[in-house]
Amino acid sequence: MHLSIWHEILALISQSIDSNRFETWFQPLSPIDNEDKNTLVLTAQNKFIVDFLDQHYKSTILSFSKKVLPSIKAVKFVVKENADNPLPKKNYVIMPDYNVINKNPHSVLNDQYTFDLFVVGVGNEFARSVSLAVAENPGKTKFNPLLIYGGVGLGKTHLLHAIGNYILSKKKKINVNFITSEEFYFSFIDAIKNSSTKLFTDCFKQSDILLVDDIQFLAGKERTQEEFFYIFNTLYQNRKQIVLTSDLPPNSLKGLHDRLVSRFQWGLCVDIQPPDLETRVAILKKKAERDNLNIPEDILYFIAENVTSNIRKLEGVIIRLLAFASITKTDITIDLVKNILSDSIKKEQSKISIDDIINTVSGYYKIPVDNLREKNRSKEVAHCRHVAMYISKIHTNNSLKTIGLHFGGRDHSTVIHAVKQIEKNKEKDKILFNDINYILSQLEK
């Protein structure tokens, strides 16, 4: 890209962004030439800035870039020292020359999602080991298909990319297709519109390895599921590797065809659980080391103790903290963490109301809210009520009496019984464990 074009883009951005943010994040960027003329590649000073821009300002830059140069379809950030060789070829998935598919930028694997950069803990050790086994021998293990499931931001997507990156690092001429189920759906809609469904299907049937993220998005999409079913069968019969991710185990996925769900269970289904304290600290230390960030250890421990839900939020805290410190030119202290990240730490749990919990739980189990408050003792209603009581006790600061009042005036002993029962059962009932994690992820959105 010619420098003058980038200056035009910067001029537009400066009109809509305050001067401090513009000077901090946008002005230091520089464009570099690359083979893909439809992608704007920008260099930044360090990995932290690259991550921050990618998370917060990528769409902004893309929007203004299109106004100046409509041919730009994507924006990519690289660290300045790698400017002469922005991204190695191995990071690009080999895709057929198919216009409907290539409209979406899903043919690129994230080079930061590797096995080496995946922090292993008790909750994800098995999932990581199985994923590596698949990457080392795709299509030749009993783990086909491999389905990795768990709550939001726990590392499912990281492992999916890591498998693809590992395979491409070992075998240059191999057809690895990575796509989210959302992109699969919209690409299929485009294929129908363009009367090119056969090309669409053939594209995926030629895969040596098919990686599909968030398969639950296909729920309720009948024709898309049917198309995916035939692709799945062809690949499986040809001993090609299939790896899927989902927020829930197959038997809890609603809105998917039974025959599709049964095929997901032909290989291995493995879950990822929320990281324990030690793993959370290790994740933060790894990110700090990778980005050359100097963050006091007591602050890392404070963040790890108070942000417990998922890895994505954990790393997001670091990015927000450093962004604030960079813009305001202040030191990173515990008080700063408490002041600007209050929405990410435990004291904010009290802001989740019992009514929010009741509505979310009843929606998940598809049981009317009124049934939870009435003297309905059916097994399904009682279970739903107990889960809602348990979450209300663990994730709000309300008293047992207050919680009981929200459930039709029940006394504190009923709440205690419900909490103890759920605590006992969730340790041995993996479905219940995953139900609770999913409900919590919905409440935190």
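Numbering follows the first chain given and starts at 1. Predicted model only: the values in this text are computed from it and were never measured. Whichever C-alpha set is largest while still superposing within 1.5 Å between the two forms counts as the rigid core. Compared with the form predicted together with ligand ADP:
Taking the rigid core as fixed, one finds a CA shift for N359 of 2 Å or more between the two forms. Relative to the superposed rigid core, the position of the CA of S71 differs between the two forms by 2 Å or more. Core-superposed comparison between the two forms: the C-alpha position of E374 differs by no less than 2 Å.
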Contents of the next structure:
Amino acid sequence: MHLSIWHEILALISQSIDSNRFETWFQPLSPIDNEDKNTLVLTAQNKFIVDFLDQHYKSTILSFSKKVLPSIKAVKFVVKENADNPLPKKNYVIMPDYNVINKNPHSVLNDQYTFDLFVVGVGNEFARSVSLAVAENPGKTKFNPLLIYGGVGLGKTHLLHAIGNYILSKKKKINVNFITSEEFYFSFIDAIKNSSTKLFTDCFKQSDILLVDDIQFLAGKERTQEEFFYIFNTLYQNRKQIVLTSDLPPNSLKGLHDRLVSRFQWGLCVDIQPPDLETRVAILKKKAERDNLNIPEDILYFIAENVTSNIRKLEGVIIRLLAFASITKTDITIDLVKNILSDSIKKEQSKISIDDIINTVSGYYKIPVDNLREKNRSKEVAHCRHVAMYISKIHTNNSLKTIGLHFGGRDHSTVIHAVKQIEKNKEKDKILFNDINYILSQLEK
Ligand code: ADP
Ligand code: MG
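Take the protein just shown as the form predicted on its own and give its structure as the form predicted together with ligand ADP.
Below, the chain from earlier opens the complete complex, with every other chain and molecule after it.
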């Protein structure tokens, strides 16, 4: 497969998945040539990653690949030859000789995620100014810990890196530790296996600044939370700065221990809201400038008016424009943009229908549409049906009765039951939570 096609697929994926996950699981993959042109073969670092991808992200990659190259019918992962990395892009790896390797924060922080490149608007100005205050005086403001929360793609990770980058640019000899909670969790498991949990904990206790991204990932992971609790306490007592991000406000962080959640609230919790039109235009301008892309003002407005939900999607449009413009060597015109945006514009204008939902849920869980509509009572089918009913209730304006009719003529109380069930489970079941978000992102395309 031509590398540029794979890059286009990656650009699409990056729009609907949060950046840590994208960087951990998708970015390191590379396509290899393969006799069967209908199968996309991707290489990954090791068996662990191959298995993980197989279980979690195969259908995601397949559906995005089909969008770019409809002839692709299957995706396969293989271990890269000569690869020896133990785990995906891990920054803190406790080795059997008990040394912490690759602790250089410069290699971990994204140098594009700075305060200078962060565009300020109503939705994020408070979060930005507090972050800057913390970066200027780590551990010495009242904002300790600082918790930044908000929806996907709104700039939480960007701010977290900006704090780290800022501090490192001012002071060389300071111990900045950045880690995502996903990495924290996997490294901790490794440490348990190697009987080196004390070294693991000590490594983090030496931080002057500890930046932890996406703490919601720790939900339900008791031992990891406990370990994190001790690290937190030590740092806090020594007046070291802690900054955390989360996609939910602290009170909604189900599956996290109360004592942790209450500590998160000792300092300051700030939220980031989606950007307004002016901010979206400003962000587009900045990104276009960075990529030396000349986009006329009216086109910037057109994009900003049509892509409203998150900043990663705005960036995705720029990346795709860049790819198109460089491949086709044409100017960026409003028609080109309309063409690139056509899918998303159509969806934002026309409401999602129950049929769309049923089709998407059926594709995602690989359960035939008919089974969802019929009175099939198997547990698996019932679960998927509940998910579809829930999404239909929350994301369309249809009445309970209409929704029931789409699912084999069930009455409204069945729909209510399904909605309540999913609402409740979604809070504590991370997989379900992610399933629903993924299905919604498919529907929004
Ligand atoms: P989150 O962590 O909240 O999901 P990210 O920090 O990963 O979101 O942001 C998604 C993308 O959008 C990143 O590439 C980031 O640089 C960009 N971005 C977010 N907010 C801003 C902003 N205010 N100005 C410029 N770029 C932004
Ligand atoms: Mg993030």
